[in-house]
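Okay, so here's just one chain, in structure tokens, the form predicted on its own.
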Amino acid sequence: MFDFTGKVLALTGANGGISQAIASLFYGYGASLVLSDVNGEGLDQFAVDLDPSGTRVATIAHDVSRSDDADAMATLAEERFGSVDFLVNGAGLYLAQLVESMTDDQWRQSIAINLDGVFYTCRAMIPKLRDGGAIVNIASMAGHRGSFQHAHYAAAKGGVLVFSRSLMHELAPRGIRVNCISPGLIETPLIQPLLRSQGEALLRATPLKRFGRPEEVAGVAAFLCSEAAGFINGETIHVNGGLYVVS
């Protein structure tokens, strides 16, 4: 569907179950990429079973709580590919926990993956980022309407949505557009303790009664990435299967 041969992804979390199928998707497109996750090892495996020869991707352990391991991910880019073309922030934590027992260290844990990370990762990667390119944040249903036991995650999503859009008015004189992905209920190892305590009632709450897959977040990253996103900018894409609607 979409031609980026010659382009290169810069992906966080790329061992989850939604970011190893973008991964998947671009490669297939034609794109060079630069993986990065907390669990190196894994990744590594998964960058081999994507590309044996190793030429057109590169991988790096990352813990995006630390804005040094973002600055190393973004020199690994220019080292390897020179420049960047697209980013997609796809690293993210969601436990559950009460406000009333949470602790700080659970609150500040949330909120530097989920949020502190993204503005490291982007902060470290705007350099890189040839004119014209594409940043993907991804994040979350919670981030609109709040999630129960998850209020740490909620907020740190919320805030991507809201830097998301700051940060596109700084980079749009370079025609960088910066928009976001907010998934529902997505079929990945994220959200199982989920499914498995009210997996049945949002199942109910699902105008189209399934849950989504990992491509079908992944194509909607290929999509804000391409040319036939140009003039989309700021915006947030929903994909939940009617769960939650905006007006």
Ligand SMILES: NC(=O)c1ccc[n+]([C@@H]2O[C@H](COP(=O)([O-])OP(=O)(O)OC[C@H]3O[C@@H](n4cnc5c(N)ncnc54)[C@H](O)[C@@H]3O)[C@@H](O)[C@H]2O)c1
Contents of the next structure:
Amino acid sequence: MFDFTGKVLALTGANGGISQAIASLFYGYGASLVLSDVNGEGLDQFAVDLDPSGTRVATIAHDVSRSDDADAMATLAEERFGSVDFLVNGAGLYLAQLVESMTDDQWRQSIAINLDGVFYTCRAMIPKLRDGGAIVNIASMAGHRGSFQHAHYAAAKGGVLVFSRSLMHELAPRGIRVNCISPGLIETPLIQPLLRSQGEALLRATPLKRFGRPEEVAGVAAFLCSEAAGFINGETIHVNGGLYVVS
Ligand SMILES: NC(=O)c1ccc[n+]([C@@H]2O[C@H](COP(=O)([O-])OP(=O)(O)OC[C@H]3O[C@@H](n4cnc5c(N)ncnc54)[C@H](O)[C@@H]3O)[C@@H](O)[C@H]2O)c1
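Having seen the form predicted on its own, could you give me the form predicted together with the named molecule?
To see the whole picture, the full complex is given below, headed by that same chain.
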């Protein structure tokens, strides 16, 4: 549907379910990829399977909670491909914990990965982004509605939404658009504990009576990066099979 030949995508959390689907789709559309994940070994295997020659895919181990790792990813992008057209922040961590028993470390870890990581990676990549490019931050339905036992995660994702709208103002003069995707329940490793405990009830509550596929988020990311979305800026697209409206 889209031609990204000659374009470069930088993507975090790239060994995850949604980000792997994004990487595969953009690669299929002709883009070169700079992929990062805290799980560097798993990511390298994924990258070799995707592009055995390594011509169009570069990888780096990257803990998004560390700003120096973000800087290293940006340097790699510049060294391998000169500049970046699209940045998608896909890394995330979703652990259940009630607020009353949440430790300082649990709070900090969730904010560090889900919110600080988006800031660090955007800041590092902005000088490498080509004018006219696009940033897509993967937020969550939790960032709009809150999430039982995931207050730290929901607070971080809400932060991602307003961070993105604020960054939009800064990058608009360069024609760089900043948008978010807020997935609902997408079948990936991230939500397996939730599905084990509440899967049937959540399925019943979802109007489409199924969970989403990572490819259904990847398609939206491609759309938001494409010229078809050329006037969409500072927005959020929900991908949840109708759950957001009814629950
Ligand atoms: N799956 C869902 O239902 C759902 C719903 C709403 C939002 N999201 C968001 O979508 C994004 C992708 O999630 P997913 O469902 O593919 O999950 P996933 O668990 O399959 O992938 C997450 C990836 O992030 C990586 N990661 C974790 N900590 C990291 C760190 N410190 N530094 C770098 N990478 C790190 C993991 O190694 C993994 O590869 C996340 O931001 C998540 O919050 C997912």
